[in-house]
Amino acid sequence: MSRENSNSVGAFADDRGGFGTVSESSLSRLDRVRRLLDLWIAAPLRVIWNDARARIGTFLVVTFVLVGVVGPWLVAEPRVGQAGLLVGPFQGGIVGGSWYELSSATVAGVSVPWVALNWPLGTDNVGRGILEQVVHATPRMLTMIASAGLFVTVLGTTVGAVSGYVGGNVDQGLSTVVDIVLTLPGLPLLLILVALLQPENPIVLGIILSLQGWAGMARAIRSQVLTLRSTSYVEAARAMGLSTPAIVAKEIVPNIMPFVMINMVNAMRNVIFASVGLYFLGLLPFNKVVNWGVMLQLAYSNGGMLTLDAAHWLIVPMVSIVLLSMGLILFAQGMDRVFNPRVRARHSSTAGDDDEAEDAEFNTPTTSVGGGL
C-alpha cells in the first residue's frame, strides 16, 4: 500500500503536480489562421446574414459608404444650368422614360453596354440636379459622423472605462470633469463656437458638434465598468497579473461593446440631425458647401413645401437622411448579436462540436457580449 502511494506520489512529482498535462491534439498554424479567420469573419458574416435588422442595417450602411466613396467619380458634379430647371423625377415613366439612355461606354479599350442618366430625380429652380447634390454631399457627411463617432467613443469610452475600473482618486478627478462637461450649457456653446470659427472641415465640424457627446458616454459607461470590474474574470485576470490597461482593454471594454456601439451610432444620429439643422438655419457656411441640410434650406425658401413642381427638391434630402439614421440604427442593433460570443460561437464551424458551444454559452457572464478568461 505503501509502495503504490509512493508511485503514485512520484508520477504526480514527474508530472509537475499535474499542470504539465498536454492535449492529445495540437492545431498547426494554418488551422490556428483558419479558426481565427472564421470566429471573427465568417461567423459575424452569418450572424449579419441571419439577423434581418443586421441584414437590412449593414445594406443601407454599406450602400451609403459606396455612394461616398464610388459615387463621385461616376456621377457629374453639380453646377448650376447643366440642367432645365425644376425637371421632375423620372421624366416619362419609370419605365420608356427619358431619364435613362441605353448608350456604351469604351473600358480599357473595349466598349461595353452602359446606361446614362439624365437627372433621374429631377433638378432644382436653378438646374443643378438633385441625384447629384446628394451623391456630391454624401463624402462630406460620412467623414463627418465618422469622426464624431470616434471621438465620442475613444474619449467616452477610454474616461468612463478608466474611471469605473481605477476608482479611488482618478474616479473622482475624472467624474469632476465629466460632470463639469455636462452642466455646461450645450446649445449656446454649439452656436458660439460655430459662429466663432466658421468651420468648414467636416472632420473638425463633426468633432465640434459633439464636443459635449462624450460626457454623457464616459458617465453611462463608468456605471457599467462598475458592475463588470467585481466579476469572477475580471478577479482571475488581476490574479494572474495582468496590467489595469490589459484588463481594461482586454476584458471590461469587449463586454460593453454593444453598449459603445448603441452610444456611438447615437452620437452618429445626433451628428447628422445637429449639422442638416445649423445648414437649415444658415448658422453654417454653405457657400460652397454641398450638404443635405443646404437643399432642405433652399428648396424650402424656394417654395418646396407650396408646390408639387418643386416637392421632390424637398423630399428627396430628406429621404437620405432618414435612410442613414436607420440603417445606423439597425446596423447597431445587429452588431449586438455579432458581438455575443454565445451567438457567434453558434454561427462559427470551426467552434468544434456542439459541447464546446455549450461550454462558451454558460462559461459567458448572463450581462457580456465579449471574451473573458
Second form
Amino acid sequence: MSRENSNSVGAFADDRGGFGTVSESSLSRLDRVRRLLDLWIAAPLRVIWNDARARIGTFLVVTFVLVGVVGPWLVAEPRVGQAGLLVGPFQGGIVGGSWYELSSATVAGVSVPWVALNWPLGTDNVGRGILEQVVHATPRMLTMIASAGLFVTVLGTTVGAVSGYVGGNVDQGLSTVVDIVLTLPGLPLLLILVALLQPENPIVLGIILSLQGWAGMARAIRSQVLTLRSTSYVEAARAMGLSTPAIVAKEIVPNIMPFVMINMVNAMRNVIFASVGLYFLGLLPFNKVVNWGVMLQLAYSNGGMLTLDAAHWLIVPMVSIVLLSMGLILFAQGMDRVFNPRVRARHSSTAGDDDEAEDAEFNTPTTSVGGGL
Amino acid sequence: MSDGHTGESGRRLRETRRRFLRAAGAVGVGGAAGLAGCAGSNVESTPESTGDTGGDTGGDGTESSETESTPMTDQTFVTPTTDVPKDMQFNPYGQQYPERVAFALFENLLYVNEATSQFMPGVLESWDIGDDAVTLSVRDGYTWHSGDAVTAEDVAFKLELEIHDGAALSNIVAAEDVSVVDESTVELGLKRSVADEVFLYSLKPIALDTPRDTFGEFLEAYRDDGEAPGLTELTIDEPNGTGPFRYVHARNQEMVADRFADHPDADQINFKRFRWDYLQSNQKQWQALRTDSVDGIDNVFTPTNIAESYGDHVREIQMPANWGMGVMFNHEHKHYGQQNVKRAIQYVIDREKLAQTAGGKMHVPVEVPSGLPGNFDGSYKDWLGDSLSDFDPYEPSTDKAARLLREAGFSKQDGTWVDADGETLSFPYKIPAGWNDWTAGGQSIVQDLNDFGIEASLNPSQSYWGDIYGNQDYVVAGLGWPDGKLYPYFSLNKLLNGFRSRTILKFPREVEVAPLGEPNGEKRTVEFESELEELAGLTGEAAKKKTQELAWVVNRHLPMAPLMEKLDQAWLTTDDWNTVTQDDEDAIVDWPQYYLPREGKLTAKPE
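Could you switch over to the form predicted in complex with its partner chain, since the one displayed so far is the form predicted on its own?
Below is the entire complex, every chain and molecule, led by the chain shown above.
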C-alpha cells in the first residue's frame, strides 16, 4: 500500500531521494549511442590494445579468420600432381632461388607485376602444396570449432544458469542430466558415434566432438550462479521486483562471462585436438578438402618424423594447430579483462570520473574465476 | 604331359623373366644368359645340383657363391613381424597362423619365382603332370623337428587335409584320389586335365606344417563326416616343423627359432638363429632398418624419401607382385552394378597419374584393363596377341564417361551426376588404413572422380577387412584385382568366378557379351564357371584363345576396374650378411630372407 503511494507521481513529485533518483542532466539519443559505443566497442578495444595477451590472441584469431575467409580466394586449391613430389619449403633460398618468380597478374584488365610464389611451404608426397592445404583446410576448421564453441556455450550456459538460478526440482532434474552426461565414457562414445555417423559436415563434426563438453560447463556455471544469486545486489534486484530474465541477463550473466569465454575457448581447443586425433587415427573419412589432422596423419605415415625431406609436411599443420590454439587461449584471457567492468570502465572515455570507476569496482563482485584459469 | 616346366611354356617363361629383369633395369646380357642357363634345371635337381644352380648365377651378383667355405657363426638374423609373437598359433587352419614366420619353420612343397612363374623344389623334388594323374616325388632327407623322417605319407596327409578344407587343389583333385605309392612317391588322380601352371600354383601355398599325430583326428573326422569341427580352434603353442629353423620361444616382443641341423639345406646356413621382433607398423619397420636394429624385412612399402635415408648397406630387392590396386564394385548396388557406370569410372581415373602418385618407382599403370597381369614387362600382350588392338584401353576420357552415364539415364546437376530419381552418384572409397601407397593413390582417384562430378571421398578404414569380408558393408572399395600370379587363369578366375567374385563383388554368374573385336556382333552368353574350368585344362594356343575371350569379358563388363600393378619391396642389409643383388633370380622368391638361406645365398659374414 505504501509502495503504491510512494510510486504515485503526484504525491511526492519533488522527492528525488530514495528510490526515485533521476539524472540531473538528460542525454540526447546521439550521446547515448556514443556512450554505448564507447563502453562496448572502444573501451574493449583499448583494453585489448593495452594487454599483450589479448593483443597477440586477437591478432592470431583475426589472422586465422582472415585466412579462412579470404585465403581460399587467393591461394590455389591443393590438387594431386600440381607440383613435384615432396618439394622442400623455400627451395633454393630467397636470393637467386626458385621458390618465387616474377610474374604478372591482371587487375581490372591491367597487367601488373606480381611475385609468383612457387609452393613456399613445399609439397607433399602426391605433389600438393602444403600452404595450399593449410589455407584451404582453415574454413572447415574454423566452422567446426565455431560450431563446437557455440554448441557448448549455449547449452552449457543455459542449463547451468537456469539450474543454478531457478533451483528446486528444475535444478535437480537438470543436474541429474548433467551428471549422466558427465559420467558417460567420453572416448568410446566418441569413437562409436564417429564410426556410425562418419560425419563429413564440419558443423555436425564440431557438435559430435563436443557432445560431452557442455555438461562440465553447465556444472561450473551452475555453481557460479548459485553463489551469485545470494549476493546482496541480486537479492536487492529481486526485492525491487525485477523479472527473472532481467536479473539473469543484467546481473548474473555479465559476471559469469569471463568464465563462459574461457570454457568456450577450451571447448574449441578440445575439438581441434579431438578432430586432429581422430583424423590422425584414420577414424574419420578424408574429405575433398584436406584437414590439418589428415595432413598430420599422412605426413606421419609417410615418414615425416623420420626424414627431413618430409618434415615440413608434418611441421606446418602442427604449427597451425599450435598457433590457433594459443591464439584462442590468449584471446580468452584477454576477454576476461574486457568483461571486467572495472577494467573496461577505466578505459572508457565517457564512463565518468574516477569516482564512478570506484563505484563500479565497489558494485562489482570480484569474480576472478575466469582470470584465475 | 610334361615334366616340371620344360617345353614351350618353359621357353616362354624364360623370355618373360628376361623381360622383367630388363624392365627392372637390373641385368645385362651376361646376367640374362646366366639366368636362362639355370632355368629348367630344377626338375631333376638333387641337393647338390641345387647348390650348383647357386654357383651358376654367382657371377651375376651373388656375393656368397663360395658358401662351402663360409664358417659357421653365432649370428642371429633379425627381422620384423606384425603378428604378436605370444599370440602366434601354428595351426594353418586357425586364426593366428603367422605366415611369414612359417616360411622359416615349415618347408613348402615347392617354391616359385614370381617374376617368371618358374617352379623350384621344396619338399617335392619333382613332379610329373599327366592328363589324368600327377606323380609327386618327395625329396629325401627331410626330418620333422621331432626327429621323425618326412615321408610320402606326410605329404599325402597334408594334401588330403587341404582338399577337405577347400583349398584351390580341391577343384582339381578329390580327397580319395590321393594315394601313396611308396615311401617317396605320392600319386594324385585328376578330376580333369589341367595346365601345369594351374596345378603347380595350387600347390604353391602348401607347406608341410601338419604333423600326423596332431592333426590325425581331424582328417579322420573329415573322412567320416566330411567335417572336422574344432580344427580351426586347435591351438599349437610349440610347433613341430619341417623347415630349416626350429621353434625356441615366443614372447611378447620377440619370437626365436634356431637353425635345425638335420634339415637337408642346413649346410648352406651358417648362422645360428632367426629372431622376429614385433614391429607392428610400417613406421616402426622403417625406423628399425634406419637404426640397423633389423637385418632384413620381407615386404614393406617404403616411400622414396625413406628409402633414400637408408645407408648404402641396405639392399632393396624388388619383386613383381603380379598384384595391384583396382576399384571393386558392389554389384548389388543400384548404381555400381551397372556396366555403364563401371566403364565411366574406368574412363575417368587417370591410371598414369595414379601410378605416379602412389609411387612411380613401385607402381605401373594397367595399360589395357583386361584382367591379365604382366604390365611390368608387357607379358600380357603375348597372351592377347593380335586381339590386343580390339580391347578398349580406357584412355582417360571424361567425354566418353559422360556419354556412358547419360546413356544410363544419369544427368549432371550443379556439377554432380544424379540418376533419374535425383540420387547422387557418390561413394566413400574404402581402402585399408595404413597402406601408404594406396592412400596416396586413392587421393588421385578421388580427385579425378570429384572433378568429373562423382562425389567420392577417400575412406582409409581400420575396419576395412571386416567390412569387406565380414559385413560386406561397402559400395566401392579398393582391392587387389589380380591374383599375385602371372599365369592369366588365376586373375581371370578371381575376377569372374572365384570366391571374391561370387560372394564379395556379387558379380553375375553369366553375362552376355559381343564377340571379341566385333562390339556390335551377336552377343553370346558366357557362363563363367564352366568356361574357367575349361581354361584351367587348356594349354598352348587353345589356352591363349580362351584367355582372350575371357579377358574380353573383363574388358567389357569390368567386375573390377584394374588400375595398377606393383612391385613388392624386400630389404636385406649387407654389413653383417653376404647376399644377392637384384640381378639374381633367386632373390625373387617369397621371401628373400627365408628362401635365400636355403640356397646358401644369405650367409652371415664371419665375425
